[in-house]
Amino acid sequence: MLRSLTIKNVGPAPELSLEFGKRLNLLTGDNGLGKSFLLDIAWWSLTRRWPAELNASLASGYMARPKPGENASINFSFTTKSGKVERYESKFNRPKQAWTGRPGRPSNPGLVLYAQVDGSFAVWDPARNYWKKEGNIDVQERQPAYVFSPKEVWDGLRGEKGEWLCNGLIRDWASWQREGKNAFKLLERIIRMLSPSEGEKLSIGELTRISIEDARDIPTLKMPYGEETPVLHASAGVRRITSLAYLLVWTWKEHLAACKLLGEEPASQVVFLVDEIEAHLHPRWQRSVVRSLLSVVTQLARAAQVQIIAATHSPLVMASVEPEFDIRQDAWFDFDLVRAQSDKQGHIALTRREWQRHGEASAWLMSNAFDMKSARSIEAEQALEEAAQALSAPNFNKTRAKAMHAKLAGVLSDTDPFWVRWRYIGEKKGWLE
């Protein structure tokens, strides 16, 4: 499990430092402040390879590089397979253009999964992926990791020699379903667990063909409205959830098979990194996705400790975890762009926020997580600011009040709470007679 992470002179800030919770970690903040970058660093810290380094077709996950003219370092600590806390420091070697560290094989961090926002997926399996060292440069003895582009998740992943490392969702799912294997029963259960709500459970339909030219048997899903839809024709949200379900089953299934061959025990630790956990999901789905994923991974690896590190832009996600959040084992980190008078460009600050329940998603929008002034439209927010100033302006007259009233009527709902205040003062001053 990842315990701590400190990066200096690499990425969007001179220094970022975190002490992770051992179960659930949530990352919030505006676009471009470093949430996805931090997940890339977390993946590298546990696996020592960058996703795009292992799969050139990825559009993200490239090697982190230091700021010009600065010495950069990545320091982290994690819990090893034996339960020991290990600390590691890596510095950037400019002549070799590589991150270096102490000689010797790094300790086993357990099973590491990384779901990127574009549908890419990466797996590091301690039973199938090995390290060795040449001096202080990491070199791989076997397949360094399994890194899928979005297309390869569905169609399969090949190795450097053209061998099939993974058959992909379409072929594996169809094979599991035809043969009635335990993997299919597990997939079926997980898809139901990841469904948006009790009233909208997804279930698996019959295999089908989608064209004369395509000889593949295509899996289908029974949608809540009764139809069976080929997964290739499903919505972006359904595709994301079904691909996550498949990859979790495939990863755990292959891990158990490798452990059996090697005579080893399954991983006792699972770290799951998820970028924009709510991507493509309807608000109803956003309210359940964190709880569902935590439950799914925990049930897959029943004897393992599970840690999730997830970035989100969704106030509904933050509201949804309130009943689950445990300050003894969970953490919330917030990125902010801070501007001071002496700092015209601003700087990025990363804060471990004290957990507070806000109840509604609109309240979360106006919290430190999202820093919004209100949950209304920009036009409504501007009109309310003008109206609030007007209420205390000594020279505000009836003509201007009527114009302001019409402006408010054009942007506020009939039940907006501001109307009570506006009408009370307006009638008291004789503006709205």
Ligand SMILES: Nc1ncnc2c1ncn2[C@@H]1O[C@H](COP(=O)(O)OP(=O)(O)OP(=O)(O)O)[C@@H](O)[C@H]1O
Given for the second form:
Amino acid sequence: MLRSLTIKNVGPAPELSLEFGKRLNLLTGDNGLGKSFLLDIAWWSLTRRWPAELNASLASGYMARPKPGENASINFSFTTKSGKVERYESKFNRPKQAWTGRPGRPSNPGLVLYAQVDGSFAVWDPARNYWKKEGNIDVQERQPAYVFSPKEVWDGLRGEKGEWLCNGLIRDWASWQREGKNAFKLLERIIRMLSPSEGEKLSIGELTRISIEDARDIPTLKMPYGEETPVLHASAGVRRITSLAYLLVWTWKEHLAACKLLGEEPASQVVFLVDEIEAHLHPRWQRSVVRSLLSVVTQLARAAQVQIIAATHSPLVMASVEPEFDIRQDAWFDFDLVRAQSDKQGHIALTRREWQRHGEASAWLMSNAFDMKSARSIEAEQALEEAAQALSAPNFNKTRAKAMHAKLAGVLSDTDPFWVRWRYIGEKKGWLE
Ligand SMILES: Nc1ncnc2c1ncn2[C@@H]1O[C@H](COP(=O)(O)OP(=O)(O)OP(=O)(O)O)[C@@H](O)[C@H]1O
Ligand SMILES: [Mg+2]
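With the form predicted on its own already on screen, would you show the form predicted in complex with this ligand?
Shown next: the complete complex, the earlier chain at its head.
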């Protein structure tokens, strides 16, 4: 469980500092302010590995580069398997081009999962990616983590010697379905739990073939219009969710199997980092995704404490967590570009915002989370500003009112509250005759 993080002279801001909530942590902020970067740093802090260094086909998750000429540091604290809080300090060593740290094996923070925005996925499993060389015992090197490119999630992940580390969604799903045992039942249940709504449950169809050249049996999903669609042809939203469901089942199943071999208890902590949690999802789905992911992970790892750190661009995601948000264990962090008068370029500030209910998505759009002045079109927003100014101008008259009326009529909807008010005032004052 990640507790705190402070980074200096690395990334988009000179300094960022956070104290995480124990359960749900939401990150908001404009494009390019550091949400994904922060998730990369969180992954590294817990695993001491950069995703792109473990899998060269990734196009994100590179090692954090310090600002030129500055002393850079990453300090963090986390709760270890035994419940102890451990602090860790790392400085960037320029001649070695590497992050320094305490020598020896890092402590075990539990299971760490990272869903990146492009469909890449990384898993660090304390039972499989954690080992220690001891005295004269010949302990073999193990895999440092499992880092999948989007394609490898579907087709499988190979190790350095060409061995299969993971069979991938297509083969595993098909063989679980043929066996019809626990893994398949779990996958089926998780896919149902992650479906957009009660009335739109995703369900699994029969295995099929999609081409003469591909000898694999391809899993299918039953579509509401009656067809069974091979998962490889499914829409981006359905694929995002089914691949998350598969990876959660695979990770947990393999973790339990490894724990059994090692004679260890399963992880008591799970940290799940998710970038753009609403990626590819229709608003109806955006409204349920945080709650359903939280309950899936909590049910999967029943005895474990689950921490989610998720970035979002979606006002609906923020509105949807209102009933769930608990200030004792959840937190919301907001990145902003702040422009002080003395600071021509502006700088990035990260604020832990006090949780407030806004009630609906458009109110969230206009809150600190998204800093929009309006949820209308740009043209409508401008016309409204003009109308508000015109109304208070001393020389406002019927001719100007008529011109403004035509402009507003061209951009506002018939039910827009401003439009309704405008027409009421206009009629009362006799401007619109
Ligand atoms: N490995 C790295 N080392 C140093 N700085 C980085 C690294 N990766 C990203 N950055 C910096 O972080 C900035 C923010 O990028 P990031 O991808 O985190 O934005 P974001 O908030 O996720 O935006 P978006 O909403 O568009 O996804 C980049 O412009 C870059 O300056
Ligand atoms: Mg991002």
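Rigid core here is just the name for the largest C-alpha set that superposes within 1.5 Å across the two forms. None of the values given here were measured: they were computed from a predicted structure. Residue numbers count along the first chain shown, from 1.
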Would the C-alpha of residue 418 be classed as shifted by 2 Å or more between these two forms after rigid-core alignment? no
For residue 427, CA displacement between these two forms after the core is overlaid, in Å: 3.5
